[in-house]
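We begin with a single chain expressed as structure tokens, specifically the form predicted alone.
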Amino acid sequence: MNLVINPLKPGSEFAAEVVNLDLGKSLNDADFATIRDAFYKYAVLVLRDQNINDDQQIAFSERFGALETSLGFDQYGGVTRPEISRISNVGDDNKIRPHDHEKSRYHRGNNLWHSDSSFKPIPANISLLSGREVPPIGGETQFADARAAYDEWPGSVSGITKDDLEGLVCEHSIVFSRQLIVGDIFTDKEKRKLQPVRQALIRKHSETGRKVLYLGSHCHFVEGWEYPKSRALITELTSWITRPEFVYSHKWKPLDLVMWDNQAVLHRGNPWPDEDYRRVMHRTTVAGQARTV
């Protein structure tokens, strides 16, 4: 294959287009490692025209390590494989969920800014998405680069320098961050299973070595801060990570396959009428290999 890279952020290396790919092909060692090493350096990559099934995916996602299995409120739709998330407005039935469904109602949770899996002890590395099925308006999922917004962040206007970070822990909980938007969802046995766990403020990525904000909406407060002076901390600093400046906004054409470093950057997904258009996305995702605290 003649693989081209297009970066898709202007004056920026965050976020780039693969094209002259085809998945459901064999990939050769070389090519693989053109694609990891454009990964590592955009943090996210586009890869189109993807017409890709589960087991091809699955392939593809596993030759940059271990996966992940999904949580069960992710199985449906006729997914069969447990390495696969199913992220949809469409039921069993492929007709069209109402707005206020059970899942509808979890998903949306994804329209806070958050780094997969930041919940688990040991956090996801990368996750892979394929646009099966995307709406014509809206639902676009934007990424905001958490590398460079460490490297120029000035400090807080309370004080706090990026010397004042180092060492600190957060909580992070993905019980919180579903009542941000959606409310007391999970069950007291869901509850029992999704203990809040600890994550580094100050994250240092495993394969280039650059230093990141790891926060998102999983993260609940710092540890041995006042809760107060610890919310309006991470508040500043998510709102600063999620500048326009460092922000990609990717809009999805079909069989789009997107995947993301949860090491190096911060993403969410936008809304779309949903009670009127379609949208079907299947995840995989590389599990992390180490905690961070």
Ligand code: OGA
The other form holds:
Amino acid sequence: MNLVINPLKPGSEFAAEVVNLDLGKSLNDADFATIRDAFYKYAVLVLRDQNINDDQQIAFSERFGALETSLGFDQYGGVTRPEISRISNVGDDNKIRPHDHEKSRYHRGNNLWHSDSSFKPIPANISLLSGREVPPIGGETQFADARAAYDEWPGSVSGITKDDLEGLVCEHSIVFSRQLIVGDIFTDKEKRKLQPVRQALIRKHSETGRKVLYLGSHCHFVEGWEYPKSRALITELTSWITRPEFVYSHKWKPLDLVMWDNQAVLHRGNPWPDEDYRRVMHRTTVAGQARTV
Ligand code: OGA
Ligand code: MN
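Let's see the other form, the form predicted in complex with the ligand, since the form predicted alone is already up.
Zooming out: every chain and molecule, the one shown earlier first.
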């Protein structure tokens, strides 16, 4: 194959598209290495025109490492294997769900900037999202470059410097983040399983060695800090990371396969008229290797 890699955000090494690639065919080691190198360089890759099924998506994803399996296999319905999470407003009956359906509300957590499974002790490395059906308006996925944001952060107005951030540990919790956007959706039993976890605020990327600001919606507070001061820092850093100059906004075309590096970016899904248009996305997730603290 004659792979072509086109940067998507002029003036930065963030987000690129890959064309002339067919993951339905076998991918030799040299082409895989080209994709892998581009992925760690750009942190977000858009692989165009990938008319693949779940097995093919899993096979490609597994070349990056062992996959996470979704907590409840049938949690979202409509998938054939536990390595697939279906992010969709379409139910098992193939009909659009009401906006207030329990699953629609759960997915609404994706509307906040986050890094996948930062609420788990070992968070996800890579997510791969296949746009099987995409809406004509809205529903973009946006990505923010937390590497460039670290490099360029000038230190905050309240006198906190970059050096002060070294060694800080934050508690991340999905019970907290869902509360922010859709309220108290977990049962007491679920909450007992979803205990807060500790994550480094400054992370060193396992492949590139670059430092990143590691936050996102699940990030609740800085250990050992007073709560208001902690929330102020988290809010300030999150708005810094998500400034327009660090953001690539992906307008989906059908059959795009978009992969992102959860060690390097924050992302969020934009809303769309979800009672009018179908959106069916299948996600595979490459598991992380180690805790961040
Ligand atoms: C995800 C996610 C956003 C979207 O799948 O992890 O955050 O646009 N998706 O669907
Ligand atoms: Mn996500």
